[in-house]
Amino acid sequence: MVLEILTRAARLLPLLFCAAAADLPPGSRIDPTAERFPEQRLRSEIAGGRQSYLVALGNTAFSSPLLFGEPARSAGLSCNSCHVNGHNNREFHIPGHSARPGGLDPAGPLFNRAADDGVFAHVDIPSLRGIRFLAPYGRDGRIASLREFARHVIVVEFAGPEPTPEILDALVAYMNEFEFLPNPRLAGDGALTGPKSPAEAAGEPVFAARCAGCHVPGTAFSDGRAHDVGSDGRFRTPTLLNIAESAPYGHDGRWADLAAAVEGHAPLPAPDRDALLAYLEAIGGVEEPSGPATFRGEMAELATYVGLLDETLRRQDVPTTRFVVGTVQAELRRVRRAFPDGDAARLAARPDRRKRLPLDYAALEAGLEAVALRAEAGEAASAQVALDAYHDLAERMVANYPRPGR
């Protein structure tokens, strides 16, 4: 039975791969860079818990191109493409639609012609860390709630279908988990603690006099309001937490580094400028902000998504089952681009390597497709058998595969 299901699913793989063909201008770069993978901290996991079903569903949706319309969907674009691990993707670039790496024109003709305003306005991709503290939303602060902002991005900016209430609830639940990375030099009220360099100490009063009125230390260094600071409009005050590694700066990414941002906001005498820059680097710093992506880490994340299927099959929730399967299939293609051979060296070194199967992304996709096909046929028990078969296959292909529930 399982072999028959897998064979049937395998026949669909050419269609699945066609659906993943990018329809973006040559030279586009939307995949995050494996060498710079931002660290992520989720509130529930920091507290010693785990992702709830709703949070895990939001995590899956955040990485799903199925939320969007064409051509974003075919290109494999997702929320996570821009906001890698809830942070930002400095390398994101679509020629003709991005003025520079790290952003794009969200109201341009590429993704939603109906929303095209005829004005090329590049918007820098912001970090979403601590987003629950940073209302209102959008670079100009025009959207009051995170839920409405998520819907706006899906439906208006990327021409996606109207998301279900559960998907919106899940996205909000997941994004509300995003924490700032810790900065051991900052107290809870935003004060810089511990030994300070002479430049940092000199920069603190400069910041208090010139910046703290908008970048309020006690409220994540933001006042939650929009201001015109001479940068072509009124824009919401961004947080300064974690900014040391979130270049470029400004609503349109016009400043490549903090020094340029300081100069662009308010020209200062050189001593004050250098002192303020030292202070900003201190309050905006983090420990271990990023590291290289790994095949093991990527597959562990996908296992979190796949772990939802036990519950969706139990509920006989066919649409969500298909959504999860389609999302993981799309993510497997992205992982394949980054790690075409998986973790071959590590696998070869294992003493039980003879029991392993060669990594076969297509077979993993087919195994998941079998789950969705059985669910859609109303065969819940058979779908669970297919899911178990997928896990068995993944365990034989991926060293230390993190099977859910084990």
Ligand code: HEC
Second form
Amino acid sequence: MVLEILTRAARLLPLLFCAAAADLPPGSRIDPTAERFPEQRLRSEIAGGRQSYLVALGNTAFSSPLLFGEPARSAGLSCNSCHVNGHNNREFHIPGHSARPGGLDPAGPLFNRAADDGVFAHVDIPSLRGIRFLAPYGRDGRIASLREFARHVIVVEFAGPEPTPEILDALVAYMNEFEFLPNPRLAGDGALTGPKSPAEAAGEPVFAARCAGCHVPGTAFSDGRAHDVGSDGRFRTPTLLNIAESAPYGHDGRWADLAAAVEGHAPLPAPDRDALLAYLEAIGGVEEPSGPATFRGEMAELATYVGLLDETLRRQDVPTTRFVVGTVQAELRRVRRAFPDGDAARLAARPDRRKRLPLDYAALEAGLEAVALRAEAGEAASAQVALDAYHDLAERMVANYPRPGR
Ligand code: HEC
Ligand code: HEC
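Rather than the form predicted alone that you just supplied, could I have the structure of the form predicted in complex with heme C (HEC)?
Now the complete complex, all chains and molecules, led by this one.
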């Protein structure tokens, strides 16, 4: 009798462990904050175009927990959790695995026990803006290509299945679109333009003499080489563009602000240091670094992902159809966490709509499921009908929240 209970319990045990592993430690913050959503500029959109199929697929994959294995997948983690809109996530924090907000130990035991190097080493999440100018990759520049880096992240760090060549191509095509946000004060060669404050003017020659050998002015302010600047190892020179809003600094976020970063390289006489700081703030500045996330913006982004389905259905590409559907379903859950009531103020005035919203989120998820199920059954035409119904519903849902900007 006892034996029977024990064997039954033992059979249940793996299940219990699975369930526990799916949860991140209490207090984990992996979703981007809705109040401070980094702006993003894509090359094709600047050129006035739309995202190509491959870029849109990469954009979708970048937000997809389905690339990863457990527990990252069930936790809803994606590239975009950490590299929000291609930038970083200063609030990201997993108790026990992050030494401070904004990073984690990427070779720790949490996401892939087999890849745990046994050393707790917090790494600050880097921005990926301008990433195509910043090879070789990784804080220490150990990986030559973006493609290899992406594969490494998926398979090694997050225990995901081997990605298809198309998904890797798509991720690379998407990341190659990431531009630095514009800084109207900088010319293409990295020189400050327009009127300069006395401190900025004094900082420019100090920078040229003491910093420009590694932070080479120009497209990226980096020589692409690894150096030891006294921060416990050799690291690839980071860019100085768009850094005004990306504190903390250094590979492990050891420098809380720009003053600490400058001081951390080598002590300077105070006047030089103050002038350098003024100069750094000018070259690292961004016009509009971030804004609040909006329900409309989130739904427009999802519409880009869902737009892929017209093409995947036409191609009868069932695996990609399922991948896009699964990704958008996971994203809908994240959007629902960020906007549980949509535009709360407006909904408060319309109780009938408040009641409808949760239903609509569920209906969107179910509508997409119908698309995937029909595609899997080989019924492309009826999948298309389900897709049209989804579009109608999504449009009505957005129209329910008409306050401009939200
Ligand atoms: C849990 C947070 C997290 C997730 C999820 C994540 N990254 Fe990263 N990413 C980091 C950190 C931390 C680093 C720095 C790691 C290092 O230097 O080894 C990094 C580095 C990178 C770099 C190199 C940047 C540089 O300046 O050299 C690229 C490219 C990159 N990630 C792409 C991705 C892609 C693609 C995904 C999804 C498949 C992804 N990341 C998912 C945290 C994350
Ligand atoms: C020998 C090459 C070299 C020189 C010279 C140099 N740096 Fe750096 N700099 C680096 C490296 C490498 C790092 C990254 C260190 C790390 O990640 O721990 C870095 C990091 C930084 C950062 C932090 C950026 C970030 O996003 O984390 C700032 C700011 C910076 N340097 C400014 C300067 C200034 C100002 C000077 C001149 C006083 C200077 N550097 C001189 C190589 C150099």
